[in-house]
Amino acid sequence: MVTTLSIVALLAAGLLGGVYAVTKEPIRLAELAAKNEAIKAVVPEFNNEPSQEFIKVASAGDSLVLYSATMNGSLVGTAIETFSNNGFSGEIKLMVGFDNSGNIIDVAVVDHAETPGLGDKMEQAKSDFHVQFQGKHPEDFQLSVTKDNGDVDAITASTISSRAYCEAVQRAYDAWKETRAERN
């Protein structure tokens, strides 16, 4: 019985390892494609490979990733992969694009687990929530919801998700300011 169980366990482990080996690269490529699409959504047209040219910045026990988008060698914008752990259902990941002056170009949701029909309205395909950030400079635009004396109109019935979104955008701006000299 022990021998039979050992053989079954070894076979199962071997099959699991084989499936992992076969799917590892396609999963990595799919994640890279999603990241590249998010970068394209938040910065002006570029002709480099931003996902290959990045800077990591420590933030809140984790790190943010800054991607420099260039056109013919000149910086046209910076996409920052940011996060907040304070969403209603946990972590929210965003990609925030900044121009060279620090103005927000656009914001795209990369990943979240917010409530369908409520918090998930932060996604571009489900509402225009992100539009209120476009063209705004965080020095002049208070990145918090109006309920907290900020300038952001929260998603109806999703104040917690809206606060987390604003926190992630503020975290991205802080990283943009901190690394400004390194990117220019």
Partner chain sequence: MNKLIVSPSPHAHTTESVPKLMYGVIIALLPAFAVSFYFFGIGMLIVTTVSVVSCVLFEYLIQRYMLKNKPTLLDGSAVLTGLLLAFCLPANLPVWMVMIGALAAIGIGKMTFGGLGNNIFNPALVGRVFLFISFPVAMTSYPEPGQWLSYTDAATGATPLGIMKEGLGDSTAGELMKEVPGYMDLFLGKMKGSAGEVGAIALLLGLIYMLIRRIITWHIPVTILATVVVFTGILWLVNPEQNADPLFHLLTGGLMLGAIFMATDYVTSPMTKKGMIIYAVLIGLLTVIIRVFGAYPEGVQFAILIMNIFVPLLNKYFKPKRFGKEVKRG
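Here the rigid core means the biggest group of C-alpha atoms that line up within 1.5 Å when the two forms are laid on top of each other. Keep in mind it's a predicted model, so treat the numbers as computed, not measured. Numbering follows the first chain given and starts at 1. Compared with the form predicted in complex with the partner chain:
Seen as two rigid parts moving between these two forms, the chain keeps residue 61 and residue 152 on one side of the split.
9 degrees is the angle through which the smaller rigid part turns against the larger between these two forms, based on C-alpha superpositions.
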Given for the second form:
Amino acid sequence: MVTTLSIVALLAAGLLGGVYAVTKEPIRLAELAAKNEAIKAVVPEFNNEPSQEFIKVASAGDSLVLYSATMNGSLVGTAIETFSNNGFSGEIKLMVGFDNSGNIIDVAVVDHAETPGLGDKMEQAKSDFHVQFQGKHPEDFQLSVTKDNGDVDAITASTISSRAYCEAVQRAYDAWKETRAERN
Amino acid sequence: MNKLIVSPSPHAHTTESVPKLMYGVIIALLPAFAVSFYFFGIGMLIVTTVSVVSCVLFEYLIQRYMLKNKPTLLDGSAVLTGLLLAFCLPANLPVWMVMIGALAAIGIGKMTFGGLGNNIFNPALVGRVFLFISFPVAMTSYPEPGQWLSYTDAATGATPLGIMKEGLGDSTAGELMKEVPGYMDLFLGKMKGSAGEVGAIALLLGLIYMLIRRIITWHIPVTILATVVVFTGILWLVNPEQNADPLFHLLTGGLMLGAIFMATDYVTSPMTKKGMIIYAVLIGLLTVIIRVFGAYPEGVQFAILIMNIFVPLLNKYFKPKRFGKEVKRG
Amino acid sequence: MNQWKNFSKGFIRENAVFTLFLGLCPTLGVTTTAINGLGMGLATTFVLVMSNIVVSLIKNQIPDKVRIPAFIVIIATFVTVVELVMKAYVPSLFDALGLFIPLIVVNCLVLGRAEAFASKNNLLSSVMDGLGMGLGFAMALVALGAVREVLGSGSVFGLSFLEGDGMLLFVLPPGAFIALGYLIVLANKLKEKTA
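Got the form predicted on its own; any chance of the form predicted in complex with the partner chain too?
Expanding to the full complex; the earlier chain stays at the top.
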């Protein structure tokens, strides 16, 4: 009885080991590609591997990841994976791209669990909410919704999601400012 | 398993009395209709007409072509469902959305369960919640009162409850009270809200009429309102900075409409007094819990629907002794 | 019993979702679009066929007392294979199905067929049963996914025919229950007619 079960388990383990060995490389590549895709969306054209060149900055009990995008060795932009825990339903993860003087190039949503039809309008494909951030500098573009005397037009009926979005972008900018010296 | 013969609602023994009672409720809704028409004008009229006509039409079509039984058009229940549905929608909702709501109310809420008398959930609330979840933006943009001639183009904003929900935390309840209409306006109904839920005074008039005509008893509406007052009162006394006072909670949102007209629906409320009290206390508690601690500013609709589920259970534990008895199998 | 019957019973007469009510968790969970339903259905079909094959081959070697653990190990192995392969070659589908792929292990349909059919029948019958049951399951998921996608997002297989959003209720969990309910009504009507 025990022997039979052991043999079954052993065979299963063997099969899994084989499949794991075969798929290990493609899985790593697929994950890298996904990360590069997200970075590509928010910074200018680059020819390095930003997903390999990153630094981590601790913030609010978690950490932000800063990816440097370079073109022929010179820095063209920084993509920052940032987050907010104040979304309507849980964590919101954004990728924010900055140019070398701190202007926001673009913002893309990496992951969220906001309500379909309301908060999920923050996704680039679903509305133009992100457009108003493009080209703005956080020093003279108040990153909070108009209801809180900021410069950001909130998503209709989703003030909480919009606030969290702004918070995440602000957090990314703070990290960018903090590490400015390090990167140059 | 013991088979129980559960009596139909004591209020409705015979078929003749169904239309009579339904039209009684409809009469009780007239003051609220007048108030709503005064504040929301033509939009309110369009939404109500579309809702009532669609409810009656869908009920007829489903009975005639899908269930293939005799349509019971004139018992007034579909008209009432249509009216109640319109009353808990914003008066600027587009026609096609109102029609979808009516289809959900009659099709999903009522006919799927077997028609009048068999539905577990209040059909109008099924329609309203269906729309609320399906079209969250349209269902949370309420027209400002006093725009007589505008329909879908009306200027919109958040309800007093919505303002309270979003503002608390950053500012105190006292500060927020300045942003919402005063108590007198709230009492008369001059605020943003669903078409028929504004105007506490008109809804209370309807309640008094129904009590006098003995269409309903006081147990459910009074208990719900009292529970809300007590619970919000406790919260308010503990922390007046971060909680609105009981009067505010009583006069805003769909509480009055829900407590008086929705929770008292014969089919979906308990049959005995004891059952009614428990049902009503829990509706009150759930409403406040959703309003204060939940994600939505208003919770009375969800509270009533949730308690609708427990009605069969309440009926089982609090059996009406005179009407029901156990019979042996076979 | 002829093989055609083993295969065809999975579609309506003994359909996993509409008749046996097995595997409802992934059914309700992943079917926000028809593509997701198809992906989940095919993944389950693969696991079902493979586990049926293995179980029917070794049915005489497995002692009765450890039969369930042995079946679970076999099923879990194939589920992990599917998960790794999907992660490597179709990461976008894996993102959408995510959590529900590992849950195929506890899908009652898979263990149910191993226990009730494959452990009592020969190889060919078990393959046909696995294929029929799996494709029937996939069909149900695609149907539910299509209904929810059309009503909820206004698109068919990802092709949008509507500006903006549809009825969001159907993208959310309550819509899954409502849509499934009405599909079961339809399936029952169909059964009445064919019976």
